[in-house]
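One chain comes next, on its own, written as structure tokens: the form predicted on its own.
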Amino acid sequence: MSTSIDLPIDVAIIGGGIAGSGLATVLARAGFGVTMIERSPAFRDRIRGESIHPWGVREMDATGLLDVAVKRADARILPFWTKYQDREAGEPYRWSDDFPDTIGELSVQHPRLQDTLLAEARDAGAKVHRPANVLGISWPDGRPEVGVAIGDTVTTLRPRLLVGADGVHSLTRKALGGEGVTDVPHHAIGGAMLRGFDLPDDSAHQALFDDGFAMVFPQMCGTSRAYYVCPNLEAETLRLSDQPQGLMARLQAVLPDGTASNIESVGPIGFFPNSETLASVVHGPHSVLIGDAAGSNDPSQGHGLSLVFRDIRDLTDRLRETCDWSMVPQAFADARARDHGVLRAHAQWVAPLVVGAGLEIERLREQVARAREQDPSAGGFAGIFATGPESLVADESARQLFHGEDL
């Protein structure tokens, strides 16, 4: 086995998924020297977030990645959001009516976007090692050093900045001495790739029922990613039932008659807890984590990819604003923790309202309904899917206002 040392580089990124490849693309376009390491030889389809809320779409546009997603990854813009109650459709809501700078939700196949962004990073000039394995990460003299096995060659990378974009089980986070701390789950979310819905393809669809909700996000080529949010006990029952029939039957029972009669499974099916995961460490000497490595949001709220594109935009802006990068990881981590904290608090406030049962929950829902009559904005939190967390403060007074406890 031969060894080599890469020439000095600006940024080394561990992980070539959406977070890593998106960041590599934007930084390489900005003129930085970028090397990215991706372990897997091919991305595979799994149950993950495949819709990006309007605030995340705006972040994509700010980094120049929206055009890439639409033109090269066949992402579909959904300008409307339609809710269903008792299997009856409400009036489709157009995002831009209340938020003029918003084009809508974005629906895209996760592995397709991963492949597209990785290719875009290469085209932009980033050096991509794939498949490659990280052998170790250390900080001699306070600077990051990464050993990488690429075939029969071991290469040592010594970047100005190390970025861990290596997911919820981040090796970079572990090397920094951190871990993922996961909340106790309140409910569960199931997902599947399906074909055959008879629903408008310019809208996201949310069907509400007593103990949860279902969502359908149309994609290109006639497929849709469907999600089913429900209590943990129901999720466990569904896990043990025949699949995909069990999940499809639930979707057929909550969507308008005939709209899901002909659906069929064309991908994996799975159920997962709604738990938030917080990273105990998000930065270190000349090192920082982004994406799920830095902490992941409740998947039933769907902010995960939006937070990824906020990470990409924010970190890029900070690196471009100064030649001294020594304080960038700390400043980025502080801003990231604030944003994630707002999203986490909102998810916890909403959870009992959308997945809960009993007299106490019914009283809370009635109280919240009265509060919305007085303040439809819920102190700004009603628009969080369009505006994002940046301008919101999730303190106790905000929670009381959200739940109508100040009435």
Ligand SMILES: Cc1cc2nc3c(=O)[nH]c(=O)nc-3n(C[C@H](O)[C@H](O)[C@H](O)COP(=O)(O)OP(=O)(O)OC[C@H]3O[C@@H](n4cnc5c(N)ncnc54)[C@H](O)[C@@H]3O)c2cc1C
The other form holds:
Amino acid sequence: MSTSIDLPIDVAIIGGGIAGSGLATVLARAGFGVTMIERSPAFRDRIRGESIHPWGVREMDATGLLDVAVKRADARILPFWTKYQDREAGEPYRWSDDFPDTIGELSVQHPRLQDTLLAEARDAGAKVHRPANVLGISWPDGRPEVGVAIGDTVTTLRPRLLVGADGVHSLTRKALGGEGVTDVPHHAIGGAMLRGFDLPDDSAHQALFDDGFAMVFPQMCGTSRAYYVCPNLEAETLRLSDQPQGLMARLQAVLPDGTASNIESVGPIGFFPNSETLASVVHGPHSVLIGDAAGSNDPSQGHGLSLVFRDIRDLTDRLRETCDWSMVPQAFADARARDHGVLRAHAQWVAPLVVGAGLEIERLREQVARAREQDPSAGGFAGIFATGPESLVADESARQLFHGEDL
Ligand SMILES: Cc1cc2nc3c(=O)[nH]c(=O)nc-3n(C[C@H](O)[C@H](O)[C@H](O)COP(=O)(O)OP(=O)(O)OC[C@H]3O[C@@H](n4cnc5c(N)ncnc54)[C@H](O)[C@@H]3O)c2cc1C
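Please supply the corresponding structure for the form predicted in complex with the ligand (the preceding block corresponds to the form predicted on its own).
Entire complex below, previous chain first.
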């Protein structure tokens, strides 16, 4: 085995998923020297985020990555959102009617976007090592140093800034002395890749039922990503069968008659806990975490990729603003924690309304319905999927207003 030291680089990124590859692309395009390490030899469908909310689409656009997703990863813009109650479709809601600066949701196959962005990072001039294993991360003299095994060679990276984009079980976070702290899951989310829905393909579809909801996001070539949000117990039963039929039968039961009669499974199926994971540490000396490594959002709320693109935009802006990067990690981490905190609070306020049961919850739902009649914006939180968290404050008085406790 030989050893080498990489030439001085500006930014080393550990993890080449959507967060890592997206950041590598944007920074390399801006002229920074970027090296990225991705351990997996190939991306596969792990049932992850495939629908990006309008505020995340705006963040994507600001980074220049929306164009890449649409043109090279066949991402589809869904200008409408249609809700179904008791298997009846409501009026399709067009995002741009209320939020003129939004174009809608973006629906894209996750591994396809990963592949596209990784290739884009290479094209933009980033050095991508894949597959490569991180052997160790240390901070001699307060500067990050990363040992990486690339084939038979051990390379040492000494970047000006180290970015951990290595997902919810981040090794970089661990090396910084941090951990992921996961909230108790209040319900579960299942996902499957299906073909054969007879539903308009310019809309996201959300079917509501007593203790959960199902969502269908049309994608390329007649396929759709379907998610099913339900109590943990039901998820356990559906999971045990390890077959798509149980999940498909539930979708057929909650969507309008005939719209899901011919669906077939064309990918893996899986169930996951619905809860937030907070990172106890998001920055360190000349080091910072982004994407799920910096804390992940309750998947049923679907803000994960929007946060990813927010992180890419925010970190890039800060690095371009100043030549002295020493204060950037802390400033980024503070703003990130604030925004994630707002999304987490909102997810917790919504959870009992979606999957709760019993008299008390019924009373809360009625109270919330009355509150919406008085203030349809819910203090701004009703528009969180379009506006994002930045302009919102999730304090106790906002929660009381959201739950109608001030009436
Ligand atoms: C069931 C489910 C449904 C979801 N639905 C949505 C949705 O509808 N909309 C939405 O916006 N979000 C959704 N999300 C969240 C979204 O998928 C994540 O927020 C997003 O994928 C995070 O991307 P990332 O790049 O930060 O992390 P990851 O996708 O985890 O990428 C991390 C990368 O780092 C690499 N890596 C890890 N460790 C190392 C190492 N030591 N060395 C080198 N490389 C390493 C991995 O191989 C991987 O490629 C969902 C999540 C789940 C679980």
